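As C-alpha cells, one chain now follows by itself in the form predicted on its own.
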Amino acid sequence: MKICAIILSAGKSKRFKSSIPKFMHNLSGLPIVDYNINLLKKIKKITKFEIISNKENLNYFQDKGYSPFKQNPVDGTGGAVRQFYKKNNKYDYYLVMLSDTPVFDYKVISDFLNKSVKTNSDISVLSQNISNPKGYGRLILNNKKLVRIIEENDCDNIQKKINLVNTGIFMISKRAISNINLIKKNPNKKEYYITDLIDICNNKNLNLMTIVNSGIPIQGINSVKELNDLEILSQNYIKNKIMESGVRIYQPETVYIENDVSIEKGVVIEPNVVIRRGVKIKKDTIVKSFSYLEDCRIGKNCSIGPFARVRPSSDLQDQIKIGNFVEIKKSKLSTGVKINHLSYIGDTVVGKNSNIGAGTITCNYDGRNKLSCLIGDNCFIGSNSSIIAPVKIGSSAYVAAGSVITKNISKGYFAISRPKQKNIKNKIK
C-alpha cells in the first residue's frame, strides 16, 4: 500500500500581519512547518511526503534540503491537492496535513492513519470537539456519519454552534481523491476548498467517517495571540513529557524549554529558568532561578545559578558549580571546578577541581580573533583577575587577587601583577 503525505504550505498568511509567513515562525525552538515534517519521518507506512508551496516560499524549502511541489496558481486547499493529484496520481491513499497547524505527538497522526485504512474509509477527517469553535469549520453529521463540512464563514447561525471541529487533516483513498475535479470555487473567496470534497464523495455514497482527537489539542493559528495560544500548548506539552520522566521543576508555567533538549531523571528546575534547544543535563544536577542555558552540556550533580548563563558549545563535567552571574561561553569545564559569582569564562578550558574567583574574567578577544586560554587541575585563580588569551596556567598554580596575567604560569607556581601599594595621607580637610 502507497500512502503520499502532503504538507499544505501555499497560503499567503494575510491576517497573521508578519513580514515572514506565518509557518517561518518558531515554536518552542522549531518553526511551525517542522513539526508537521518531523512527525511524517516517524511513521513508516508513509511511501513519501511532500510539501506543496507557492512560488515566494520555494527557496525557504528548497534551503532546508527539500523541493517543494510549486502551487501555481494559489487556489485555495482544493486548489492546490487538485493540483498535486494530476501529477502524482499513483498512491492508495493521500494524508493532507498543514503547515501552520502543527501536530506535537505523532502518534495521533499514526493512529489516525492506521484506523482510516483499517475501516477502509474513503475520506477520514480528524476532528475534536472545542469550547470555542470560531474560525474552524464545522463538521455536519447524520445519523453519527459524516456528510459534510461546512467553513466558518458559510455557517448560519445554529451550525457556527456546533463544536465539533475540523483539523485540517485528511486521509483521503485513491477512489475519493479521483473527483478532486468536481470541486467548484467557493463564491465568496474565489478558491477551492478541498473541504468541499466531502459533500461530493458523500452523494456518490463514498466511505466517510471522522476521527475524534482526544489527545492533546490541535490549533491552527491565524494571529500573534492564537500563536502566543499555541506556545502554552507547546510548553505544556514538552514540559509535562520532562516531569513525567522524573524531573522536578519549580512553578512550570514561569520555566520555558525548547524542543531538542535531553533532561535525565533527578534533575531540579527551578522559577523562571530558559533552556533552550540543544541542552544536554545530566542527573541530578539543579537549575536555580533565573539561569539561560542554550545548545550546552551539563553533567551529574552541578549547580548551576541563580542568574547564570551557560552558552553554545559549552561543556560542563560533573560536580561543577556555576554560582550568580557567572556566563560560560564555548568552554569545558573539568569535574569539580567551582564559578561562584560574578565572572565570565570564554573559549576556553578549566582542569579538575580547580576554583574561579569572583570577578574573574578571561579576556577572549582581541578585536579581530577569539582566543583560548587553558587553566591546569587543582588551580586557584583570585577574585577581581584578568586572563588574557591566549595563556595557559599549569596544574596547582595559585594566581593572586586583582592579577592581569599575560604570561604562562607554570605548574605548581604562584603568580602576581597588580601595581605597587602606595598609602598616601589625605591631606584634605
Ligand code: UD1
Second form
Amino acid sequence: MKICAIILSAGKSKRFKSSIPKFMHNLSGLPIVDYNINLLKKIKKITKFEIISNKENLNYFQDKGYSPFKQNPVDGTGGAVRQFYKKNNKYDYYLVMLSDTPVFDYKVISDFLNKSVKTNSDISVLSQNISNPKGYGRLILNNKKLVRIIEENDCDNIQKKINLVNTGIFMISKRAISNINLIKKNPNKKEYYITDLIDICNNKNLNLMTIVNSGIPIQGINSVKELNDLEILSQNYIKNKIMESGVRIYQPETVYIENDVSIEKGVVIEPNVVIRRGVKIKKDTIVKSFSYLEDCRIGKNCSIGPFARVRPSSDLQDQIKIGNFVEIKKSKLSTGVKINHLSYIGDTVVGKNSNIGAGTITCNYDGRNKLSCLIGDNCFIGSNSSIIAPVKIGSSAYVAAGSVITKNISKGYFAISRPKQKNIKNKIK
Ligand code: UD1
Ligand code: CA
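Could you please show the structure of the form predicted together with this ligand, as a counterpart to the form predicted on its own just displayed?
Next comes the full complex, this chain leading.
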C-alpha cells in the first residue's frame, strides 16, 4: 500500500494581512506549518511526503531541508492537488492536509488514515461539529451519507446553519483522485476547490465517508484573530499534557508554555510564568511568578524567581536559588549556588555552593567581544560587585561588597577594591 501525504501550503494568505505568509507565524513556539510536518513524520505508513508551495516560498522550505512541489499557478486547493497528481500518480492513497490547519495529536490522523484504508473508502473527509461554523466548508449528508461539501461563500442561509464542517483533511484513493480533472473553477472565486471532488465522486457512486473528529478541535486559521484563538487551544493542549504528567501549574490560563519543553513531575509553576522552547526542568523545582525561561536546563529542587530571567544555553544544576531580578545568560551555575537578588551573570561558570550578593554584575562585554568569568566553589561575592571579564576567581575566595574586580583572585584570598571612606564634617547648616 503506497500512501502519499501532501501539505497544501501555496495559498496567498491574503486574509492574514501580514508581510509573511500565515504558515510561518509561530504557534506556541513553532511555525504553524511545522505541526503537520512533524505529525506526518511520525506516521510510518506514509511512503512519500511532500509540501506544496508557491514559488515565492520555495526557499523557506528548501532552507529547512525539504524539496517542495511548486504550485504554479496558485489556483486553489483543487488546483494544488491536481498539479501534484499530474506528476505523482502512482500512489494508492493521497492524504491531504493544509498548512494553516495544524493538528496537535498525531493519533487523530493515524486513526483516520487506518480507518479509511480498512473500509476501502474512496474519499474520507475528517469533519467535526462546531458551534460557529463560519468560514468552513459545510458537509451535506443525504441519509447520513456524505454527498457534497459547500464552501461558506456558496452556502444559502439554511446551509450556513450546518454545524458539521470540513477540517480540510482528506484521504483520497487512486480511483477517486483520477477524477481530479473534472473539477471546474468555482464561478465566484475562480479557483479549483478540492471539496468539489466529493460531488463528482458521489455522482460516480464511489465510496465516500466522513469521520467526525471528537477529540481536540481542529481549527484552520485565515486571520490573526483566528491565530490568537488557536493559540489558546494549543496552550491548553500543551499545559494539560504537562499537568497530567504531575506538574502543578497555578492558574494555568496565565502561564505560557511552548512546544518542545520537558518538565518533570513535582515541578510547581506559579502564575504568569513564560517557558519557551527547549527548556528542561528537573523534578521538584519551583518556578515563581513572572519568570521567563528560554532554551535552558534547570536541575532538581531549584527555586527560580519571582521575576527571574534565564536565557538560552544556561545550565543550572541542582538546588540552585535565583531570586527576583536575576538574569542568567549562557552560564553554568553549579549545585547549591545562590543568587538571590538583582544580578546579571553572563558567560560565566559559578562553582558549587557559591553565594553571589545582591547587585553583582559580570561585565562580559567590552564593546566588541563577549568575555567569560570563572568563579570557583564556595566563593562569597559581596553585594554590588562588578566582575570585569575575563577574570578567574579561585575557590573559597571572598570579594568585599562594592568591589570592582579586574584581576584574578587566588584560591582562598580576600579581595577588596573600593575607595576608602572619608568622613568629613558637614559645614552646611
Ligand atoms: C479550506 C476548505 C474548507 C475547510 C477549511 C478548513 C477548500 C476550497 N476549502 O477553506 O472546506 O473547511 O479549509 O480550514 O478547500 N492552498 C494551496 N494552494 C492554493 C490555495 C490554497 O496550497 O491555491 C493552501 C493554503 O496555503 C492553505 C490551505 O490550502 O494552507 C487552505 O486554503 P484556504 O484558502 O485557507 O482555504 P479556506 O478558505 O480556509
Ligand atoms: Ca484556511
